[in-house]
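Single chain ahead, written as structure tokens, the form predicted alone.
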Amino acid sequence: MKFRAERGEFVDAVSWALRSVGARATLPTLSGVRLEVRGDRLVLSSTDLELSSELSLPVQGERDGIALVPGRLLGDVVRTLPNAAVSADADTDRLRLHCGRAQFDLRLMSAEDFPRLPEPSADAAVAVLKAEEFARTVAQVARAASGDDARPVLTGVTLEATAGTLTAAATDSYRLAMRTVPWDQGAECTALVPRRALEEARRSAELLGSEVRLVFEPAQVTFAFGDRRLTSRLIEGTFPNFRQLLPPGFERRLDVDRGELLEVVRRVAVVGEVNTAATPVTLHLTADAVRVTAGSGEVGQAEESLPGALEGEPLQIAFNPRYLTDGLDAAGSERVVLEFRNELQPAVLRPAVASNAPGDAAPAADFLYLLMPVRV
């Protein structure tokens, strides 16, 4: 095998594929990045059989072949090499990196372990979204899946394509995310993905831009960005119907600055941070304003009210408040609105967003997070 690259294509495609490197692998050869040179394209992959990444670049192919790097030497190798174009020559043991004055001999491991990574089928489920409405579907929505492994369905989230839309779902049992968007082209399928390829795909949507093919396996789940693709294995198992846990209507409702909240809760609840279990804070809601208060008296209290308007008649419930910060920091608009049934039901936030105007010519992507409160 033998090419020249660009030094900013070889090393962005190199930190790219590392992303799946099998870290803690128990086979030698996840954790390296296969190289392989075909014609004047050279192909990066990797695996760690839970997460595949494969991308191509453009190269002055001299010798096709194949190369297995161990990942993290080649990543730190890439990392320090100067300003000038980098050239590769492996033989069966040895790969020789010249860039610049610079050059490194370095050690290959056996190619022939390494496994087949999954190709999507030709006849699979395809769909289109916008880079930034997936990547922005996954930051909202992601961030309540669980991160305890005895209940492994609740660590994905659940994706539910129809011809029009897809939805997002994540619930840990104590907060719920959900978040629907339009596509730009359709396809009919469920699938529960778990979260961590949903972030590394995120990552790659902010970074590339464009729009992001999703392929709908009964196995897997394809991200394709142009030439480069993630493929992750589903998590088995039914995810619950979340549905059935959004309330019916709702008795109250507040719309409050949704930034000024966030402010707020996150400097009151300093005083329960000493704590190992986290310590509620309480809204105590009224006609215009929200008084938001944590601690005890063993440790420490904190209060501070801000503007408010409420529909109904005055409430007190209370939340964890890392939980209710995400879902205002998810909401990512000016304002917010919170609905309640009473202090011990699920209370709902969802982005305060004026409605289409007539004319409109598509629908915008609804949100909401479900906040179960706490006793207190």
The other form holds:
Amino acid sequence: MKFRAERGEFVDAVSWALRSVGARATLPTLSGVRLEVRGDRLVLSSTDLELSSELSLPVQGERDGIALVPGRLLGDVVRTLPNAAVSADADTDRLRLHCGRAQFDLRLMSAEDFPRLPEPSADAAVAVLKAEEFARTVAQVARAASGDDARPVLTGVTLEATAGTLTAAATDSYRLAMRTVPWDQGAECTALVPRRALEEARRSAELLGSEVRLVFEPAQVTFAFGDRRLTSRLIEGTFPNFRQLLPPGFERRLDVDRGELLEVVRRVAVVGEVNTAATPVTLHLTADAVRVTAGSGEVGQAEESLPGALEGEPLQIAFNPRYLTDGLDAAGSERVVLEFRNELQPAVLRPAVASNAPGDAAPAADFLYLLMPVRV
Amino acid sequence: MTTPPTRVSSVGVAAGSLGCAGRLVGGTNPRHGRHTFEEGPFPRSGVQAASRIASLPGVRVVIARCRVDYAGRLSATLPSAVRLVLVKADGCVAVHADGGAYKPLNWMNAPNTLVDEGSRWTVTNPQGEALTITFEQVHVDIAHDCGEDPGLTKDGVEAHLQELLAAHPTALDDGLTLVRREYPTDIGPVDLLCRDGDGASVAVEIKRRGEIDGVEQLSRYLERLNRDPLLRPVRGVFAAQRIRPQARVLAEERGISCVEVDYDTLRGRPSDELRLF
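The structure above corresponds to the form predicted alone; please give the structure of the form predicted in complex with the partner chain next.
Below is the whole assembly, all chains and molecules, this chain first.
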């Protein structure tokens, strides 16, 4: 295998491929990045058996062939390369890299043991989303997925495609984030995607822009960005029926400035952070103000008020501050609407559609964050 | 001593001056070891050496300004300060400061020999280690018989988890029914033997904390149980309140399924946490 590539493109490609390099010591071959020259294309691939990445790069190919290079070492090497074209020449057990006056001679791993990467089948359901829209959806929703492997289905984000819309939802049983976006091509399918895979796809979407092609298959999903592709296995199991969790109505509705409430909650919650278990923040809602308090006897107390328009009876309700700030952060709008029934039932947070009068703000339909209160 | 000690009478203990005679007999090293305590009667006053050996009827608590010197594997000195000195009925001697949580500044685990010379105690053990406590001013000196120790009752122990899971095997897997608790194998009993909905045998190992050792143990049982033509194929379920990721990886690699169980839910005590589902 022999090729010559632009330094910037090669460094970028290696860095991208390193995202799915496996760290398991039991399968050393997964710690490698596979380089394959086919004509004037260099294909880089890596996998940790859950997430696989593959990208194709135009190079000046001189000899076709395959090499499996230790991933971390290759990454460290390419990051330090001087600004000059890179030429690589691999024989059976060595890769020689030349860049300017720098030369590296890297030992190769056995490419025969490298697993065959899954490829999307031609007849699978495909849909296209704008990269920006996709990245925003994942950023809003994936944060609600659980980090606890005890219930694997909750560590994923469910993607539900129907004619015309794609709904992404995640829940860790304390909160639920859900967003519906218009769907360019109406394939009907459902996939439960590991959060990590979606976060990687989001980063790629933010980095590369343009469009994301989603290819849904029974056991895997592929996110394709031009010459790059990320394939993730799906989580087995049934995702909870999240739509039935949405409360049918509300008794109180608060319209408040999102940034201001976010800032106040973050500030007030500081007095609780000494404890390992999150100390709840309590919202004291009255007709025209929200008083936020937090604290414990051991650490101290904090409180701050901000304006907010409440429809309905005053209410005192407590939340885990991290979950509340996650929701406020995800909403992204200038103002948010919070709907409550009582202090023990879930609250619904939605971005408010811009309106002239703050009290008249109507909730936007596409993003919703359901948050369970904390008993105090 | 410049202040008379506080006197508190207790069963079999005449709390007296530090001039009591006492012996804590035997010993290993000051950090590890077993202890027996033998001591003489507490004389009313004076400095006397141990003269008679008897069982200390309770714990003795002394709060005093004292200096402590340890000589053994190394030499260490606690300079003069007010400290809490505990002599437990089992013979352990511990010197505490007013801080540092549960941990003493210096201690001698039983068996020890305590020679009480009034203003000075010398605690020695057979390894030749010696703790010398020199009292300058005694503020409190009390003894009390704590009676028999019923021991620590732990909640959520494996036995109780086993009992609860035996009563509710479906908490582990749908359709599971119990065949027997403590099902014997020639290398020891497996916690539960169950049958699944298809009638296949399922061996369940229950731990409070699921670690690699538990997976290894279950693997050994499975290997044995699968030799029995009446049972095989037997699959394994590893159940614990929390399963460490390493144990989970190993279990899954061996085809053993992992189930984390909620102790409170099993006991029918719903968690105080509010959840969406």
